[in-house]
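Consider the single chain below, provided in structure tokens and representing the form predicted on its own.
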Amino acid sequence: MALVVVPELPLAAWFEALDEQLHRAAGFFADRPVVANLSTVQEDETTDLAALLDALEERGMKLVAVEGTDAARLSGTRWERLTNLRQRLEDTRETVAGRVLAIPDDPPEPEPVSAPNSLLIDRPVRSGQSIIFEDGDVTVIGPVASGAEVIAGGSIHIYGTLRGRVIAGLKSGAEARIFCSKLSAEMVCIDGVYDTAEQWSETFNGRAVQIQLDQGGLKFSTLD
């Protein structure tokens, strides 16, 4: 499960308190995915968000995503490729139901071929593409490449190898599930609870799995 840190102003005092906590519990963040919620410092234009993330990384935090900030604040920095949950949600609100967001040179976007509360993608999802469907489930017939992203209001079904990132449950919450024919993902998330590849047992890698929420954490089970 990912940890969420919420830096607060003034940052000097916040980092001092954080350092005291880390001194008492050395290694607390070791090998744990961390989401940085920057909502409390976002409005302060004098705050260097990239430097703030650098400082978190220097303290042993493995940052996998940010939230609560505009993507523009990290543009041009080495952190701009982090998954930005706020930006994803804003993009989703602007997305026509069933639209596929892709890099500019991609082929025309496919239309949904299933019911209004589900989206079927009958082709691979390539690196750099984002599939965002807020209204229900997403089914992909094919692999999801490393660097690709699938975000759904409900559950996600991948009939192929899952190498990228998937975020389920934007609307359905804890009831959502993730299914894939072969697990090799970078990150999986249901209702805001994250795991990265380092967090789940290697016995699940390369196998057909189901992922669901159970007592506040992600539960993996094999389907083969």
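Rigid core here is just the name for the largest C-alpha set that superposes within 1.5 Å across the two forms. The structure displayed is predicted, hence computed values, not measured ones. Numbering follows the first chain given and starts at 1. What changes on going to the form predicted together with the partner chain:
- With the core superposed, Ala174 shows a C-alpha displacement below 2 Å between the two forms.
- When the rigid core is held fixed, the Cα atom of Ile141 travels less than 2 angstroms between the two forms.
- Core-aligned CA deviation for Asp214 between the two forms: less than 2 Å.
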Given for the second form:
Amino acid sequence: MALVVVPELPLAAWFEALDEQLHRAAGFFADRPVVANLSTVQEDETTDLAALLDALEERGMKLVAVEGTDAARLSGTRWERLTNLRQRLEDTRETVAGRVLAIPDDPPEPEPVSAPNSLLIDRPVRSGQSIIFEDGDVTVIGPVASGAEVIAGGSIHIYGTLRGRVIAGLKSGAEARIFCSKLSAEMVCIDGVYDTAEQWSETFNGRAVQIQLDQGGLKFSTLD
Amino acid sequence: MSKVMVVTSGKGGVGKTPSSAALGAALAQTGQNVVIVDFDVGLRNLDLVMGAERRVVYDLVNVVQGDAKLAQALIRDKRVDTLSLLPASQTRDKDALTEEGVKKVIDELREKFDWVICDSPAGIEKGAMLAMRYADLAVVVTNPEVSSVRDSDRIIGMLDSKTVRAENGEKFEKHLLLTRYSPARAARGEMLKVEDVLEILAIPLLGIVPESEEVLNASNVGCPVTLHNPVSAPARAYMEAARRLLGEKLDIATPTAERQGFIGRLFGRKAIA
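If the structure you just shared is the form predicted on its own, then what does the corresponding form predicted together with the partner chain look like?
So here's everything in the complex, that chain up top.
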């Protein structure tokens, strides 16, 4: 289906409105044949119709025909080749109004999906490996070996034996916690407060433990 | 379908080279075509353990650098004719090996042999990396002590990230070979238990080789223990490990220190007969 474009005077204002419309519906005119109805603008003898058509083409419109004007007005220009569909000058804005189509806006840009703020590792973290995830929580399904480290912006969850070192709360600070299903860690740290294995009670070792910050110190509590 | 198997550990002195020799010989004894490649350039030992030190002319570095043909460097074992050795160079260092060169040699060996066993040097540097680089599977040799276990864990992490197979997202098979296991020390609680090691490393167990003078004796006379004394406990452990590598399902018995009395031996034998 061809679209009919009806420029209006004053042209500057009309083009401004058109550009605005094109900005919101960029793909609307792509690959669609366009018929320019010049019945309104041709009333002004000084309007440069060829330049007007050039301007439409510059905006990506594929002009296939011109209507509502005298073919003589375009003779000698490159637009002359376009068939003048209607020789009748009375084919005016009013008579085409019934065919005016509302141009739908482009669908709004989808909200950018925020990156997941957790990292899941479902394999053992081996000695010498370092898992660093500053954007949020880290969950490990498997053991964290002696000599391995897990560093997280938020909390750390270890479903396995924790033998290495874990550093939580790089971003979230004191709110972060550390969970493990079996504690055998070398060092644990939340928000810069750390304890080495010698500093916590032996009774926590080998058990499921939660570690959190409490009054400036690390508080260990069993989960099992 | 040939297999490239790296024998590695991270830590030194755990028994990689005797294990490479014993597993290689055991596989060859079952009729498989086996080559053992010594990657410990600069500290070569495999030729001694295999008793081939006086037959070395060309080595791995010569082949990698194109100075010798593969066939010139391979040494055929005198005891098992399906077993060959590609020795390392003692006068060079690990920098003499290149990734492309190693790949070319491994590809060539793949065509000739069923098993290409890469005896890795200790450590996690270039030599060890190149030994594992093109492997299809790994035997991780570990002693039941904390330092060895931690180093093995480090190596397992590297096998899962630095090998070509791992980089292609393919599964990399890893087997644990527990060596120098002393039943007496285990009974006294002076050593990590088998279960503890398995729990930490979380890879399947290929075998448990007991600590034995037989291994040392075999190395000293330059003969893989599986050939030197096939009925000894370590030789049987290696033979069974080799059969497991070939796909057999065999139970793994933990060696015990229980000393049997005369009656016990009698009944024990009766039970077998």
